[in-house]
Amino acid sequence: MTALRLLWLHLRIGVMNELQYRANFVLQLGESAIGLLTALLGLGIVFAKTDDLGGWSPDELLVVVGIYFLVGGLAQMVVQPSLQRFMEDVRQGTLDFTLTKPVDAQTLVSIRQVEVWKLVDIAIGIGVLVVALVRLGHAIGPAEAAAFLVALLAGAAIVYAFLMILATCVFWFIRLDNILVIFQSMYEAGRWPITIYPSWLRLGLTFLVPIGFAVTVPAQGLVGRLTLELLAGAVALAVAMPLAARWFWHLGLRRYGGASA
């Protein structure tokens, strides 16, 4: 609950510190708008040419699509902008400020920054969603809701779980600025199923940078492809990153000067 309350605080701040740039919305809109109409337009080329991708239909690379708007956008949001601060801080010797706070550095560190226009992304994801739904119709049963919500839980998870170790790794090596921009490129892989990748860069945007988990298979669980070691495996691993990234936070504050040193 304390998470959830400083995630508002940071939300209401972050909504004051922006109305003073409103023009970001605009700006926001239409990279979100041209972001969309790439993937719908990829789409488009491909399906003029063969009626399913890898064994998806149309409708389904829809999910795929809704799923990366809103993960990314969910990302962007709190997640990417709070870290990048966080190794900023690190960098400058002034981490001490978040340490001296009464509440968990860790949760703080990851929710203090929010960038409010990537609620735009999160909204295209949850519309693109919604109008493959309606499109797939009766496909969908409680089943696929359900094995969707919770992939895509552990998705989010890992996902998180990975940004932490990664920008954990500033307490050793400080010059790491684009490690977070180079994420985010590797993110866009995530634009189609990882199943229509060869299994040498289906493997590595599985385990070596989680975009599988995060976008294809919350897609597979809402159109009836995931299997139920598939899904087993996620939860898993969704509860042993983020205990590894908690036990590497610990690790990396002990190498920690700050300011004060």
Given for the second form:
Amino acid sequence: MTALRLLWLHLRIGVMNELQYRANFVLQLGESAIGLLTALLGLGIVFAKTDDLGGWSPDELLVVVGIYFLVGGLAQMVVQPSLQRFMEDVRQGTLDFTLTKPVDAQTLVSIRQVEVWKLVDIAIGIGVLVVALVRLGHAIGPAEAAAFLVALLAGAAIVYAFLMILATCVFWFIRLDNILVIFQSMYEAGRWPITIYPSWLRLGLTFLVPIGFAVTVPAQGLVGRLTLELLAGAVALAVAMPLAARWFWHLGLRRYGGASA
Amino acid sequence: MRHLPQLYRAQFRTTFADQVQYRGALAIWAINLILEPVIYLAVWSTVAASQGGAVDGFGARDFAAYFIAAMVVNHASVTWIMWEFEFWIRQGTLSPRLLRPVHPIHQTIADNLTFKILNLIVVLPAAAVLALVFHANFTISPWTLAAFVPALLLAAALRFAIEWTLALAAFWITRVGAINQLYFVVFLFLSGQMAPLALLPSPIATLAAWLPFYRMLGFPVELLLGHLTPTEALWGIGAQAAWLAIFVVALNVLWARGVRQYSAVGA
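One more: the block was the form predicted on its own; return the form predicted together with the partner chain.
Okay, now the whole complex, with that chain kicking things off.
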């Protein structure tokens, strides 16, 4: 609860900060529109040559695109900028100010920096999902909706824990400017269902960098192609990985020397 | 002009030291380099499989050859000047560069060449491994290989000139992120990066053949893989040279105008 209240607070600060730079909203709108256009054109070109891509129909791939924007937007709005700032704080020793605050430090460093205009990506993601759902119409029952929601929440938890673990490495290496970019660049692969990739890449995108759980698995849930075992696996991972991230965070924190050390 | 070779040598050394130091950034770059062709390769191989093994004459092994060759050509022609130049302008670091007795473009050429030559150590083995993993169908004849060399060099020169010209937009606009993004989307579809031109809907393919994007990537690739006749190859190399001439002129004109109206940040 405290976490949500803090997130809300930082969201408001983010909004107030950004309202000074309203031109950025237009820029973000343009960038997101180009991103959406790219995704749709890509689908158009591929589906001009076939009616199904490894078992996925065009409307089902629209679901993948929607989730890709939604999850990517969430990560880029809160988690990535916050963790980027946390890594900078460790490097400069200014994490002291965060650690002395009377709230959980891991929560605080995870939600402190909000890029408000990324809401545009989230809105686009939801919009694309709605369009896809209307077009799929009949196929979505309550079971699919439930599987989708559970898988989406699990995917979000897994992605958060993964990014948190990556960022926590900064306690050992101090300078790791680009490590979060690894996720960003591999996330591109999530535009397409990872089931079409060769097995080595599919395994990598499932267990090394959990993009499959973030995008493909929720999409499978929505189109009713998610097995119970896979869903259970996603939930188990969504419990285990945040716990591991928590443990790793405490381990790393013990190495933190502070600004004057 | 006498001192140019010296300047290039110095820049070679600087970039070399820089690259060796930031190995982490290099690893991230390598992931990107390999991931992109594999994504499109997987997509199109899946399409080919669903169409009984081939689409428009491309089977899975032909796609493998196409996208792996495209990866190498892309590496040979890539530039990052559009971000770098914006940074120069916004941070005001263009000013000291203007004071030097040579055009700042020389430094970027040397920097670019060093990066590419150095990273062949990563690119060529990566291409070889991918070719083995995906059983790429490389059928290269002596004449296509011979014609590929000038086509590749012209592609690299053309892309350098075009992206330098676009980078100059930063003289007039402070945030060029949107322009860059738009350019890369057009590049993605019209250069043959996302799919061989033959697979695009025909109006787009026709448009692409007349624009310079295809000359920077798809053309050298298809030339190498023997998809083109000798006449088409000659015609294409001519088109590359013509576009290069156009953009070198544009670059010079815009540079002269831009510098005149440039006022350093903080000055």
